[in-house]
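The chain below stands alone, shown as structure tokens; this is the form predicted alone.
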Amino acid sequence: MSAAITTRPPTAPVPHAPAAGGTRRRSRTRTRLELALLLTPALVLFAGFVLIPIGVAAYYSLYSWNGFGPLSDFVGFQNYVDALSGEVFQGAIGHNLIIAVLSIVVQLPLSISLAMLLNRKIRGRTFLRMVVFAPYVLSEAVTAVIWLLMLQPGGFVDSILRGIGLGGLVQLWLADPSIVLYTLFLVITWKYIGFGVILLLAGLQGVPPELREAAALDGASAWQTTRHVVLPLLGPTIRIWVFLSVIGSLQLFDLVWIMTLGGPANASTTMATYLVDHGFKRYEFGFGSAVAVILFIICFLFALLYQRFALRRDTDGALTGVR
């Protein structure tokens, strides 16, 4: 018997599919190139206008230098020791902290109250919002000059108080060391309260009205609804406001410098006015650079700690890593 031999027709070679690993590598490479292209200009500007000046200031702070001639008198960390041990600079740090605490204790409740009021459907709501926000639009220099004229002895504020029968409250608002800092805080509040109100108004837009209606149907009062529904949902906005307010209080300069120059008797000196006074008016650029570095470190440490313990709950899950 002969075995039957069968033949199969030749088949065309099947092309190999590209490896999945190679596709992923190309995708990652393309993503990294896009990120590099988009981030490089911003990183260059950040390095040129932030990192390099900080490094130069830190270098200058190690010298006793009046701004003229070469850097030759190396003193190490003596400028830092002199600044931190000086009573005036310690008082300046205290003044910044007082302003920061008062901002949270006074401005935050006031901003929340005004924001909730202006969030209601009332007549003239748009006009009232504009009135509240208008002072924030003014520059610090204009605000300082306006209030400097109004708070002069016999000025507009004194005339108003005497006109309504409160002449006994008239004070040397900017010349009394015991009240000058609190007078400045009132001006700061007038200037920046509008920013907090607008920020919180934006946060209130994200509170679903259905939650308030549900709370009302469950028998919750207006205060209970605000406390247990509205304020928790405003938490991220409030935390952002607190961060901006504290950083602004630590860097306070313009209003204080124009209105009081840090006086009288250093009663309103802040870290920034102390820096400018020593660095530019007294030509102690090395010492002033040390004060600038200290101010930067304080703000940087606060930002890190606040991010770690306060803002982290808001950013967890909001950012996604690039894979």
Given for the second form:
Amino acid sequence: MSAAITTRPPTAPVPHAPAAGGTRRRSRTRTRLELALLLTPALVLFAGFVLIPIGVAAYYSLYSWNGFGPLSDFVGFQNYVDALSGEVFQGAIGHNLIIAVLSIVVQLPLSISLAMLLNRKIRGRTFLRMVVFAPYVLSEAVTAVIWLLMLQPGGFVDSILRGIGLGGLVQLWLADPSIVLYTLFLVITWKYIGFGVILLLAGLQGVPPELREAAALDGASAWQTTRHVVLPLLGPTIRIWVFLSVIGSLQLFDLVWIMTLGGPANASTTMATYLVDHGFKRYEFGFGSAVAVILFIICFLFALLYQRFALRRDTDGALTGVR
Amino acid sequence: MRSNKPLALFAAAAFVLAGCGGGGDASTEGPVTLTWWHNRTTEPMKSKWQEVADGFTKTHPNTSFNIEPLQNEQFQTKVPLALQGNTPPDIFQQWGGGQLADQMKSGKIADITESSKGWIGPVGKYADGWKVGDKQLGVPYLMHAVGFWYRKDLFAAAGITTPPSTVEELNAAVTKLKGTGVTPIAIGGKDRWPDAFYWGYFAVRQCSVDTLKKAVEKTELTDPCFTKAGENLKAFLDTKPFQDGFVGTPAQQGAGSSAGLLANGQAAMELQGDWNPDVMRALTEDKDLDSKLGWFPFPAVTGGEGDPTVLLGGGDGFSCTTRAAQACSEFLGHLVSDEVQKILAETGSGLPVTEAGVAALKSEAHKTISENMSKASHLQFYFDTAFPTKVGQALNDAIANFFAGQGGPDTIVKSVSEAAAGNK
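Switch from the form predicted alone, shown above, to the form predicted together with its partner chain and output its structure.
Below: every chain and molecule of the assembly, starting with the one above.
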């Protein structure tokens, strides 16, 4: 008898005892009760702080409303038309897209190379990892204030550049409308590269060393091993990073607000700074709500599409249903 | 996916504030606790306000306070939401002008015209900015005025003996200062509002007081003098009086800010409010800063119809909401009493609204500004405050864009009519 138990493979399911019909019905009711009990608090919070506010914002967005008195001036979709046809908002969408694309094109290769470097056994690896990750720990507001001060003309950055003989690279970092967006992108990269590196380092830990060894035995070069063995296995991590990065780029606010307020001449306005500038600061809460809904729809559409086409194979079974 | 942050914040706050209304006590008889939102989050004023409230409770045992200091920026979002909800603060920071007129539409701002009659006299003309129509809807406790702060040492080094009194003299001073290698004028262009001081003053010097009053009343800048003001500003900007990259310079943060440049002797002038020495002291190690600073009003514009004594400014005040209007009004009366005005004068954080307060001012520069204030035939509110909020902000944006090289004098004028017409 004991021999029979030990020969059962460890992963095989424990056979269920056949249940009588009455017990099954009772257990189903119980399951439902348990579900209701456990899910209700979360659902109430989710509805109260996410779903209802979205609904309320959508409702406000149909009115011209300055925040005082009743909602009486119904304007239909005029707020949406005004926002989408405005040059400044179009520019803001463009700036968000530029940041999103630059993030993928610049930060991704940089993160992967740094992660691979820091995955090697080199002297001071822990220290270097910490250095790369440190900026991510700072709040965005602190980052913004530090860089705002360092990027002033003749400030820290300019002095360093001049000191190492690169004075020719000195720019009016935050004052030149054609440069300011890229300056902000550099700061974003400085701040968020550590996050990508840590994520990818974790991914690299999941690449079995046997596979590298096998590839090496088969005569694959270092580059071929990286390209055909390591990168494909990093796929899920990279896809999640891209998702987080794009959503982050679309919501970009704190850093821009503190460093430039979207200026000069709207050259660094993002959708979120536009929302605060034209919604809150101008007491145009109906219009601001419309902008918020547009921002929400863009983020939501991206999330759905990305989920459908890119993340599907990573999350299959986890998020897309059990069967 | 995480829900998108600004939207969730925006709507969640609206939802929560609208949802959690409690039944307020409508009677003003009996004990009352006044919720007080003020903007003095730093010392010395933060504890001064606490002392003033405690003192008032001692003489008025029925009135106690629940004080919440908030950052300036928070008022822009919290006040509209609170006025829309059922439990707004009983007393809150009020800058007057068009914003107050906007807030009045909530029906929650108390009309203190009657209840203030006993004490508002000494405030005189300064109280007008907190009126909408004939209704007194708040009262200032400190006034502010904008003018040029300058470094006496740098002026002397450049051979400038008297502060400029016309724009031509100002231009000459700029040229002389450039010759000595310092930045003639510092400006915090990143923050936008310092830009608006320049356009505001060129308008105030170009247009007659009547024209200014009419423009604010009708929310329009159709008089040609406003376009002319923009042209004068353009000519002034063409002399390149500011530091490099001024459109990216913050006004008050760090030694590289415009206030920091002035405090550390890298720039010779800054057009700023009376609060500037406080800001500068925090940005420099120079203990003798105050003795090096002087103040002169914005120079006259030759050919302008404006009165050169007119000052551009504003003030800090409070409004009451209707729940405990009587007790609140009494407290506002206390704030403009000689006793409190003297306390405020000693902190140096603004210009007292009564003569007793002015007499207690300590700083020479603040005394000068106060003298100019009492001589002025008119105090022009900052245009962004005087106009309804959306119009004022649109104007500020148009001016800031102009400083960054976008648009012209006519775009600035047009921004007002377009925002007033509801265009985004």
